[in-house]
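Here we start with a single chain on its own, the form predicted alone, put down as structure tokens.
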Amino acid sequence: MNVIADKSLVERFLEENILFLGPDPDIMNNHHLAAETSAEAAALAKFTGKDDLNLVRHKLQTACNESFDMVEQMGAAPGAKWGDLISGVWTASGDLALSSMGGVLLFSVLTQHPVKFILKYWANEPTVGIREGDIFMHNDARYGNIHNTDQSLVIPVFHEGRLICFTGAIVHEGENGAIEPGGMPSKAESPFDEGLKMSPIKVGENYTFRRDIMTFLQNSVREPKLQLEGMKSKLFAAMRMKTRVEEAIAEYGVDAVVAVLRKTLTDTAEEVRRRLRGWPDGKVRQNVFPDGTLRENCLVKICLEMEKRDDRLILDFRGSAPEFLNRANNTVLASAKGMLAQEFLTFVWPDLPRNQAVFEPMTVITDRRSSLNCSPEAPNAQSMMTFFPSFTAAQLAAPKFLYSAKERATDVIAGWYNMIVTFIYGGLNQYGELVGNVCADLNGMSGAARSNRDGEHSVAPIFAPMADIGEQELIEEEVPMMKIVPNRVMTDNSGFGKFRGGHGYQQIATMKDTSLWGFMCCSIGSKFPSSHGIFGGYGPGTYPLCKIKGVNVFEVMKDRRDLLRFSIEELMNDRPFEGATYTTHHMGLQLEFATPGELYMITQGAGGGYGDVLERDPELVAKDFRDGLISARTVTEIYHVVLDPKSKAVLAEDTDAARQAERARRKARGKPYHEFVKAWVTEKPPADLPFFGCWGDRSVIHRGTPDDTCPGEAIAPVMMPDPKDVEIAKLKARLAAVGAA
């Protein structure tokens, strides 16, 4: 008895003296719906009219859309003003039942985690609690988020003392006090370099922010007024949604709201199961290769086996690259699931409600401590560098099932462009204020080709189908960054095919009227395409960051306007500014301070192509050429179309002959599969290729060299050397060689 009593005493002591409430694995690893509560069961039994259910659902959906518009209109951060957000309604159990139609839909599968943390740990905690008028916030991705630059705010909604639901919003706010400005520090080598980290925390009561906590949060970032304004806009949007929920209760009764929230989730999950049953059973495998960590060039393998069984979809990523313990390109598993859900919410079933139940019938399998399921000790500020490619792997695999599906809600589509090609900035603006954020023009990603038409140019990002790219004139009023060429498509920048992908745009930027200004970029795909085409379609090209340093174009061009060129290709080839240095760099540029008039130039990649280039209508090829979208070389060497030299019209007979000749050359180049494999497949990765991930056997993970491996079930995290140390070592070796000579 004494032993039992002593054990009970110890257990009680441990329960009452918790050292630290870190991310809860039971919450973070579970993306499924909470069990139906007795209150929900009673409400569903009482409120059964389909028409009334539909009316209440539309009322709440309209409230989500209205609140979304409020944040867009009131928000100060670029992400708020241009649509990188959602607003929503969560059940009393923490499941997101309805969210705004526009915005970043991958939030819809992520935002349940912090709400469930609040319910589990704070509801009965005497020092916290959940009461009417409370305001909760959070931004730490390890508790459920994309990266720490996103901030969420929720408030509980009560009716006669009973918790009915939560309302709130989540916004890409940008600046968060990280080691580099703008909220997405690719230089971060640990979670402690990533800036402000709010676990789910109560920041206000009685619908009023606590001034002490507000001051703490403002003191933690470079733009205190942005932090204040962002919190206020999200709170007002949440309160507006709360009012709409209360109006629905007043009109239809509390059971109506509870029933609608639960039924929206269960109906969505069941509809996804029904649609999956119409897909053919089987497995599809797809590999995607990020070409760097943003600090060094390497190949980071994302390895997917997608299996459909009856009404379930299994996404198995075992064999993908290991966790990088001192690089920010890792992904929390919940973040990866959110991005994978975006594929189905946007590109497969855009007609379904925007909620987490779309992902309910799906299972995600990863190796623990892989780059897609990193530990809490690993930084994840640039998680997009691995979870965007995981999305692409799923997007390229899904068409193989959809092609033979019994029904489709969209066209079969190739790989959408998937990278953040924009400028992150930091420094003093023209008004002397310290600022740091990201440009919203990243939202103009290139659309992919479809089974029946070409992709759109620079139309929308993969994560926010209704976001905007912002107005350049408005941006220049706030920051001293000027886009000499803001949004111009580049020739030959598309995924070729029977139907081509959309073109990305190039940007040529500089700065003036400030004493301190730095540029950053955070994108992969400078060496190896980040996305691909399907069914014979080409992927996008690869483009580096280009810089022209050591020149002030404003001074040089005072009397020589003719010096400027309006494309990166012309500037880098013609080199019109004497004495300047012309360099290229991979797209992972850490914060680099510039001087006025220096040029920084970047280009988005393209949407993937669909189908064989030899099946493209020659008239479409001719039109693209006349529009300046493709070069004469592409016309003849890729599409094998012959145009009249003067009129640029298609010469039909010559084109038929050219294409027949190319088909004959293809046959001559072709090999039986077993011969191709014998010549192509090697036992290990090349010794000179920094390769991370499985090579053949998915259970064996390579860690950068052919002989450095670990088991997939017991991954040893990778520690990368500092790029400066690597460069210093090279220079020392060169000096030693010179000395020896």
Second form
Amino acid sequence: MNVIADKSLVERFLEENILFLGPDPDIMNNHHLAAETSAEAAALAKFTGKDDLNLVRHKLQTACNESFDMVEQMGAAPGAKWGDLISGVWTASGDLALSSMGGVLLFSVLTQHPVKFILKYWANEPTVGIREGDIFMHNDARYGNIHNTDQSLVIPVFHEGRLICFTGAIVHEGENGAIEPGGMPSKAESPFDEGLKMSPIKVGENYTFRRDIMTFLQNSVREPKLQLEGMKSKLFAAMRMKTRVEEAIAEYGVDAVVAVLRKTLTDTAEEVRRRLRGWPDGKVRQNVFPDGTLRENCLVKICLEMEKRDDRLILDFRGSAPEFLNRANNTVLASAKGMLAQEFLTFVWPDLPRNQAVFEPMTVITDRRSSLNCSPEAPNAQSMMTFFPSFTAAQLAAPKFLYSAKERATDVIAGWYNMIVTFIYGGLNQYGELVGNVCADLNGMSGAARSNRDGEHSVAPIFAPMADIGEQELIEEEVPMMKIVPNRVMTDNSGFGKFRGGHGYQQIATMKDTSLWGFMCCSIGSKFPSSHGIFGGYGPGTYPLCKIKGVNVFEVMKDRRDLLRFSIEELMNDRPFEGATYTTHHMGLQLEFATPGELYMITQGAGGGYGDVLERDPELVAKDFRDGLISARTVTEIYHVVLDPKSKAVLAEDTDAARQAERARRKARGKPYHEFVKAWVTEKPPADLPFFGCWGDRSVIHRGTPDDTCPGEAIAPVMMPDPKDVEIAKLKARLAAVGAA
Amino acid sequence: MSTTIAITEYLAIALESERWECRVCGHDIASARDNYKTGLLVYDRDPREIHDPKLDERYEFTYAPDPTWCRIIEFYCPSCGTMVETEYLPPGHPLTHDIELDIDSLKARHLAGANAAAASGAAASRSREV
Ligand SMILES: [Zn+2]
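The form predicted together with the partner chain is what I want next, because the block you gave corresponds to the form predicted alone; please supply it.
Once more the chain from above appears, this time first in line as the rest of the complex follows.
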């Protein structure tokens, strides 16, 4: 018998009998453009007029912006209303060629995967197929996109029977039927806790949703009306864009549209390569230390070596923390790439078209089963807790190339604040409806300092340059949450430097008129700052979640308005409500039901600072002091500026003297490098520090203790104990100690 | 005559001499082929001195980084005392060699008349490139 023939028979059998179409690594691990098709080559040969190309490109770009506005206006999800979406046009090969200027730009580099899956697996599948009028949807991050709170919808566009492109939109819809309401469950311990996970699926034909599938999807989430509404608004946006594509075809011919989509991609990639050539060659490195999983505090190291070589950029994250098999903070590699592209789309080259090709000349290297390249078995609903830090590492590294680059499209900038400090909520609203979603305050991240100016206070999220935090009055119409202090900028909450980062605001929230209401929070950075300054600037500090429970402030303050304080510090330090409990926590709060009038308090983080604090213009320091942005302590102990006690004007000579004295003190206390390193560097992480990732050698990955390690080449995933079990064990030990005494 | 390229707010590389220099005072820091940090003064700062605890000590979380988890490493120019860079690190964590430029390539790019030096450099291991 012929062994080889046997083998191929088995192989053939396996190929013909695929039992499960999981995420396709060939699609998921490849962010590059599809090869030029013969149809594209033919169109490019025929349609060559530069002005016409530009005209058609702008028509399609305008169509993307128009459909973005449609979804933003029609969408019912808070995410849609405040701009957490994009709409776009994909080529017939599935690459995103154009997308709306506003919205969540990281989608630009990771929406192609589900479209490519549809093309590869459903086009010739007799039970599915791709026909005019079909509607496809998807939300499982393992098949593309960021996390399953985002739902994408695409429709194919045909011309005379030939597939020309896809149009569609992707929106942060919120509720998705996970173990916790609101769509981003930090409590998830497996992908099955994360709720509805649609692999790319046909949900309608003839531009009409199938009622049976719609009913199933509505039954899969806590907000069935929102599910319907979200799907409809995305469909109408996709159809409007399809109309615009058809209009362009009618006016300029089908070759024009095909050529423009392809050329937009190749032009963008070529322009990125040209710009990269102007950067110096070499390597820069940045470590960041996310300080938790949202269930517990621990250090989840993300380390980046960014190498620029000619017209390529290589982002090497090997040595970063391992995946956590029972925590939701893992990132699918494709999502990480999307977030990294965000750095370039927003902060380095905001003038480039928003499409996938921005990332074409880049390479990302990771360890398999690390927290930035997790397996399909790992939950990923809170991937932001590792991919935002990976973004920050890139943002802090890039200036070290950009400062001496031949040309720049932006000013050199420090680390933007990078955490989604907001409330997620779930429960019955004042109309008795079950709701669960996220407040748009996550969009209030503070801007970082630039080489020539201060950062803006709570201005925009790292993932969307144009996004809103929403109107409190409108929010109160829909949910029973109240913000006693909605958005108050906090004193000293800044990354100090020659130019300072923007200050973040505080929020003091409570609720009333509901029998069932819970809060969640999902940020890290309560023990170790999550973003940093550059070139001698300091980063933001750290932020607690504060609670005042066992009190109904509406009752106790009925006749005692004097009890109210307007900052978290005053409430927590003064303790004005007798008998209440005052506690602080890290910012990973799993769904916790509150009673009316209890207070939940969080603080938006600050942007990182730029440059040495001693170089900050004393007049700017004085102004920040007079504006209440910084305290007297910061004026004298950080900036070493002397103000006139009465007028608060700068005393220039005294300031010069104070700053000279501080420079002398620095020289006295600073140690020569080698002497410092000898005393400072340890072989392993401290024994009492739960540390994940490499310490010195990038190929040795720590798994929470100094001695439990695995090779980066063969990562052993981490399983964390239940924080409640940890707490119980501590209490039992205390009981035992008392009993023994 | 010397050609000096500004690399960061406070650091420059003098191309002919291949040296890192302080942009504030001109101090000669280190070989441009070495880690510039080797020529600076280093200080281990308690993060609470910069990020003031805003809440009472009785609370676990106070707005100040936990000094047993996080230290601020400050790097100063030994001549003028300018704070050239900061790093937030866990106690004992190796300092980061953050800038390692290809000096031959930099010289080729900026020095007029210089031969485009072979700045080839073997490509990094790309075993797991994706
Ligand atoms: Zn100096």
